[in-house]
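Take a look at this one chain, the form predicted on its own, written out in structure tokens.
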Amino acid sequence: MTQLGIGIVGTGMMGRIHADAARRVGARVVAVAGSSRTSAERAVREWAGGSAALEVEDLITHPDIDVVHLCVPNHLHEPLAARALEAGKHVVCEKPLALDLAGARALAGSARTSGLTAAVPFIYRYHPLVAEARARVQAGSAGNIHLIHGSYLQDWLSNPEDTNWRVDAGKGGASRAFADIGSHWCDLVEWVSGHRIQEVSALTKTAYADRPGAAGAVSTEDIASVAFRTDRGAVGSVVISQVSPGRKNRLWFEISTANVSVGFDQEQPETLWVGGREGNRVLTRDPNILSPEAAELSTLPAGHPQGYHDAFRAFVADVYASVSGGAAVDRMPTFEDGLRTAAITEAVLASAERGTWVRVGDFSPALLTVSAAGASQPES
């Protein structure tokens, strides 16, 4: 297979992670672009040695680059992803896919029309024990899923003096905490359960309206508490927070079927809690006893911990296999999945504003709009 050429746009933590994963699966990082030539040159020195520091347009149109990775603030996702697709490049774009649902819909449509690989890094799908949870709750012996619940908690904005470009709605979008990390949780539980969140009832809270560097009062949420119903009759809830002291990156879910419950904590990715009426067990990652898909993702022997970097590498490997003409991998999250989470986010914001249940439109294959509780309406 010909070695793929990769371009990374963005020089922060995520740019570094994308570059590391690209190299681990045998691709070549051809170039890096940043907010300035200085930041791009620094990234080349620190984590992309041998690459060129380029302006964004030069990177996107570079003849040796096959895949463009977008690791930039949210307001740049839509224009840069659209430009990369237009230039015939495959795209990996960080979430949220766009600032709003209309932008996400446009990008998903462009990707669909182009025939190019366009992926979103919902990489928690790639933890082996997430795949094991999926196999267990979707097994015929598990019975119907009744309950899906959990949380995604962080603390990096828990002090009033904490700030980031994400607190500016112009750069981050109308939703902050839910679009940023709630999207991961929703994608993950939909992937594991096979259910789709159909209706939501949401409360949101901005803990601190004033933060350093914010352009006026902070309007985006620090916390979202969401109850939901699924398309297959389950109920559930999730709490999303970026202001929970002591919680660094705790993505946790539990799914209860008629005959089994499973619980996964991303901060403890080597174990899966499995519950039953007759007793409970904590399953440790061991490829010898896992389901086939979980065993495939389990690249180290039991007792040798795998984590976030390994999940990211597995995601990038699927993307590059698709780019190189391999068979499509069902678990690979695409722009369609980015559109899906944008639809849920819009429904959450609408519900919090109206104080009512709001239905989530089913955007694939028919494009529908979000409406108040009741039937979704076709887009005119």
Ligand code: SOE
Contents of the next structure:
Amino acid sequence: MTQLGIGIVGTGMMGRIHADAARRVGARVVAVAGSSRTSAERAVREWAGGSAALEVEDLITHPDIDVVHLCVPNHLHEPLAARALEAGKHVVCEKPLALDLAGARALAGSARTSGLTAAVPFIYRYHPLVAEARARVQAGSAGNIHLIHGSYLQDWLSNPEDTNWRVDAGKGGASRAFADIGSHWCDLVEWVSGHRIQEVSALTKTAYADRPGAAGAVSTEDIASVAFRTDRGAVGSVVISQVSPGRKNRLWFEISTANVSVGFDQEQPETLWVGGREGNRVLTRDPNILSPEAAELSTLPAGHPQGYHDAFRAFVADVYASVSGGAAVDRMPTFEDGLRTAAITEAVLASAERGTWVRVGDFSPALLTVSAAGASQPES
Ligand code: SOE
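Now that the form predicted on its own has been shown, please provide the structure of the form predicted in complex with the ligand.
So here's everything in the complex, that chain up top.
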């Protein structure tokens, strides 16, 4: 495989994580661009040695760059991803894809027609024990899935003086906590269960309307509590919060089928709780006893902990394999998955505002083709 050239746009924590994963799978980080020349040069010095500090447009059109990674504030995702696709580059774009559903839909459409690889880092899919959970709940012997529930809790905005560009709806979008981390949770449980969240009833709360640097009163939610039904008859609920003291990045889900329950906690990714009527087990990651899908993601032997960086690396490896001409692996999250979580986010906001159940739009490529021919319209 020829070595791929990578451009990283964004110099914060995520830019560094993307660059690290790119290098670990053997790609070359050709250039970095940031909000200023100074920030790009600092990134080159601190974590992208050997690459050039460029302006965004020069990075996107650079002949040695095959894949552009967008790790910038949310309002820049849509214009920069559209520009990179137009320039013929493969794209990895952080979520949410756009500030609203219409933007995400337009971008997913551009990616579809471009034929280029366009991926969203829903990287929690790549924890080996998530793959194990998926194999167990989708096994023919497991029976129907009845219940899907959990939470994703953080505390980095739990003081009123905490702030970030995300609290500004102009930069972050109309949804904050749900678009930022609720999207991960929904993507993950849909991936693991094979069900789709079809209808939601949501409550949201802005705990602190007054944060430093916010342009006026903060309008985006700190907390969302969502009940849902799936397309295949399961019920569930999730609590999303960025104001839960002590919870750093605690994504947790539990799924119950007729015969088995599985519980996964992202902060303890080396174990999976497996429940049954005859007894429960805390399964430790050991490639020798895992399903083939989970064993494949186990790059270290049992007892040698794998974590966030390894999941990220495995995601980037799938993306680059697809870029290099391999078929896209089913588990690789694409702009279609980004669009899907944008549709759920929009339904959550609409439900919280109206105080009613709201159906999640279905924007699958097949439906769009039908609607373009005038036969039917996708639900929204
Ligand atoms: C901040 O909430 C953040 O960095 C998210 O944007 C990431 O997606 C999540 O993985 C960790 O927290």
